[in-house]
Protein chains: 2
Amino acid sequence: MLAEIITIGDEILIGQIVDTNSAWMAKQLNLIGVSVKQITSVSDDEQHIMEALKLAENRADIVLITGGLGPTKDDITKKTLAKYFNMGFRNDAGALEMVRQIFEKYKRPLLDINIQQADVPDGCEVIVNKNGTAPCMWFEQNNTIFISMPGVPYEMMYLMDDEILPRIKSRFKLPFIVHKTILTANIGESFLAKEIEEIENSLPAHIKLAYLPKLGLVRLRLSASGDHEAKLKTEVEVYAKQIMAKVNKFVVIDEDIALEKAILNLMESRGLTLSTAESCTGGYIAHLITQHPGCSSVYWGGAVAYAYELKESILGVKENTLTTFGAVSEQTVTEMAEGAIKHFKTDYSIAVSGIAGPDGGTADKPVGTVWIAVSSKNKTIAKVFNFSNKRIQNIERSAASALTMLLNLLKETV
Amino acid sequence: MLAEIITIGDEILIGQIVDTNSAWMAKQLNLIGVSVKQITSVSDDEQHIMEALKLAENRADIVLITGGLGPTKDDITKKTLAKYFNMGFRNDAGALEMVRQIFEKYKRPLLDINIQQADVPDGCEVIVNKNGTAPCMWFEQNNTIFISMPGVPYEMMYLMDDEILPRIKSRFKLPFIVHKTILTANIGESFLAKEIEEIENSLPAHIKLAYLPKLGLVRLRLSASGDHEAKLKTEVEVYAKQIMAKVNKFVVIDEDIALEKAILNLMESRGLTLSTAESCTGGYIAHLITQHPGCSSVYWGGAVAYAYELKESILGVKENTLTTFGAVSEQTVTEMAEGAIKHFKTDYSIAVSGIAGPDGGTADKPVGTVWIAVSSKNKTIAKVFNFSNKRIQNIERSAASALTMLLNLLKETV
């Protein structure tokens, strides 16, 4: 069963927004055994949309379309779909009722262009969108299903979760796709490949291995497809165990979760607490951690200490340390980490102080110089990194390095 | 001049990573007057890659390809390009030298598979990648240019900035594309559209207006294309001024920048300082602010106070307030905001406390209940919001609402 995703709208093609919808949709489809063959972003241009629909119809069983359903003139998806399927228009009663309810809830008057949002190509089935004014539309032609959804992420997600995915599951007998991910740290991609070369060469044709490097970590992903889920799972587990035995000391966790989530799970199982003291990462590490539900049993909070004054008042860094060694130094980052443990009363802490850039560098501390410390109640490890001159990248790499250092410290004290 | 972007790799199609490269590349291309016609993600499958290349060759003048250049077996881009262009292989001396240098820098032994990274299709021009071991390759066929780059974001960005974009600019006489963005708050998309309907209808064919709604804000984007840059800029400014005059009270700023950056600019121009006190947003607001270079002149830092204890110890929230009204209450969020001003010694502060979910809700405070306060030295405004049951979305919407509240408070006190 093959699906394709088509996103419609100039905003992706001029780079104003990043297409996060497609990755989310692809993940959900894979989980129910539908492979995504292609993701295509096209502009709000009738002829181009028609061509993309035709090509997708030839390749795929299911075509998911997002975007271009707003009430304004730049959105032409509905008109183009009517033309593609050679249909006229009707005003859909269910869709109109939903538009009415939404405007009533927000106590806004219903405008003509809002009523027109309930106009749909007359041969489609309408799936009511409970979170927005643009209806979802289901078409079928030549054994291909086309589903048009709004591009607003949470409206699309609700429709997928509650309507589209259940309908696809009940309609088709789907093959199973089993993924197994092993997260590794402290080893490069090519060294990893060399270590597990023999295992990789022994994989059967229906099991694939992929290397996904990111910010100093490498994810290994085994993917198997076939008709017998239990058999696939067993097979994949066998190969995963072989890989983990071979590169054991580099394995963080054998789940497809983020590094910080692996750390949270480990700390929760040991009843440990964590705080953060961030300067150049500016709350990014706290944000990574607090994305995860249930983090509050481990993570107590922390400081974003951008100014000298806050490093002193919240974390207890000595003024003398800051003036003698500077904010970006082993001494300061050590006092930040130990101050976090003391003031926030947690078992472990992370502290980061660096020059994220693009300005603020000096000859001996160029942009990209970052000091990171991790502390337990009886040990602090501090390390300096030299990243690049790109601010966002320095923030992300500092966070990944800090989390890897914390993981290594936690592993030391098993 | 039309470009297309093709990303190669299963990780996007199974939803393991979000394709941030394409948006970045599209933005850079637009800035030099190259329009992006289509963005296509295909899997590591030879036949599918060949088809995508053929279709792109027929539509575009420039095809930018990322991904699939790693040293491991799952990466087949180079082999596929050699087949597509009917070429053999050569080991490129410049590319090999770069691989050697990188392995020397990190003091790692050079493996055979790393030496093979310098193997390239023999008819391509190699552009040396100074930040990684995969070379960039430039091909030409039937008046279309194909450029293959690694998918690692910063390697691709460096190559684009320093090599690819300058070469494209010097090779072609490019039309100018002028964008002008107006960021609005506190008004819905359809109301905005109704307000400026007459102006929109009066736009000439070469100027387009797009509505980009996100998290309660709407961006209006005017795009003009043509041969005379100065003339286009003047034209776009005339229409932008008409729009801003019509919806003046909703305009945040007439630049394509983030809301928090607009706030930073405004506060910097007034010599004001800011701190944050975050519970459920967990550092996300601090992270949004500290993404921007130069933020330290305005932003001093703040607290991520997840645990009750930290709300008391860092922010001075009274224990009695927490036990009587709860952490998610007008009283607590007010004390958090006022505590931030007092303890962090800033002119303004933002405080957020809510139930991000998916767990932790109660009958009277369901998941999605979020109290937000913004404070100046003599005024605090607190407001409750009822968002959804999705954690990440609640964090993002809380941050956007908090920033909008701060902007409104700053506007009050002009």
Contents of the next structure:
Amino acid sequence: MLAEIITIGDEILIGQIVDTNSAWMAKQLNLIGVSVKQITSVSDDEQHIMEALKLAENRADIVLITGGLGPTKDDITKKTLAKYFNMGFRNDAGALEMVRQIFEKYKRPLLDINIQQADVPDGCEVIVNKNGTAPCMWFEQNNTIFISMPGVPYEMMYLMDDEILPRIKSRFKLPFIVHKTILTANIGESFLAKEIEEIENSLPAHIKLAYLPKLGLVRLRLSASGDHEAKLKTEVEVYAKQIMAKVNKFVVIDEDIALEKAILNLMESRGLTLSTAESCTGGYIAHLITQHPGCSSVYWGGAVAYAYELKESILGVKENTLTTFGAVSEQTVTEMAEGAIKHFKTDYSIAVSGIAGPDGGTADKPVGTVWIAVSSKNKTIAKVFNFSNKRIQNIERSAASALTMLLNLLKETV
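Can you swap the form predicted in complex with another copy of the chain for the form predicted alone?
Here you get just the chain by itself.
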């Protein structure tokens, strides 16, 4: 079963918003055995939309469309769909009642433009949108299903979960798809591929291996498809164990979770606590940690200390250390890490100080120079990194490197 996703809206193409809808839909479709073969973004232009629909109809069994269903003149998806399927319009009673209920709930006047939201192509099946005024529309033509949904993410997600995915599952016999993810660190993609080349070459046709690199990390994803779920799980597990045995020292965890979440889980299981002392990363490491529910059982807090005065007063860095060696140095970052443990009273800490850029570098400390230290009550490890001149990338690389260093230190004390 093949699917294609079409997102409609100028705001996506000019970078005003990020298309998160497609990624989310693709993931949900994959979980039920539907393969997404193409994702297309088109402008609010009738000809472009018509061309995208025609191409998708020739390639896919299911076409999912989001965007362009609002009440304003620039939202032309509904009119274009009516033209594509050669349909007139009708006012759908169920959709209109939902519009009335929404406006009554928020005590707002119902305008003619809002009533027109219930106008739909007369040959489509309407799926009432319980979270917004734009109805979902289901079309069928030449053995292809077209489903048009609003672009507002939470409206689309509710429709997919409550209506679209259950309908697809009940209508079609879909294969099982099984995934297994292995998170690795401290090894590049090409070196990793070389290490597991023999195992990858031995994979049967129904099991694929994907490399998913991300600044200091590489995820390996084994994917198997077929009719017997239990058998697929067993097969995938066999190959996953072979890979992990081959590159054991680089494996972080064999779950599809973020590096910081793996660390939180490990530390929570041991009853350990963590604090952070950040300079050039500006709280980004704390952000990565605190986006996970339950992090407070491990993460006690930290400091973002750019100024010398704050490094001294909050983290206990010595004035002489800063004046002699500078903020971006092994000595300073070591004292930051050890000061965080002392002042925040945690078992472990992370400290980062560097020159994120794009300016501020010197001949001996160019942009991208970052010192990172991780510390326990008994040991501190400091390391210098030389990244690029791209600020955001330097911040992300620093965070990934710091978390990897912490994980390695935790592993030493198993």
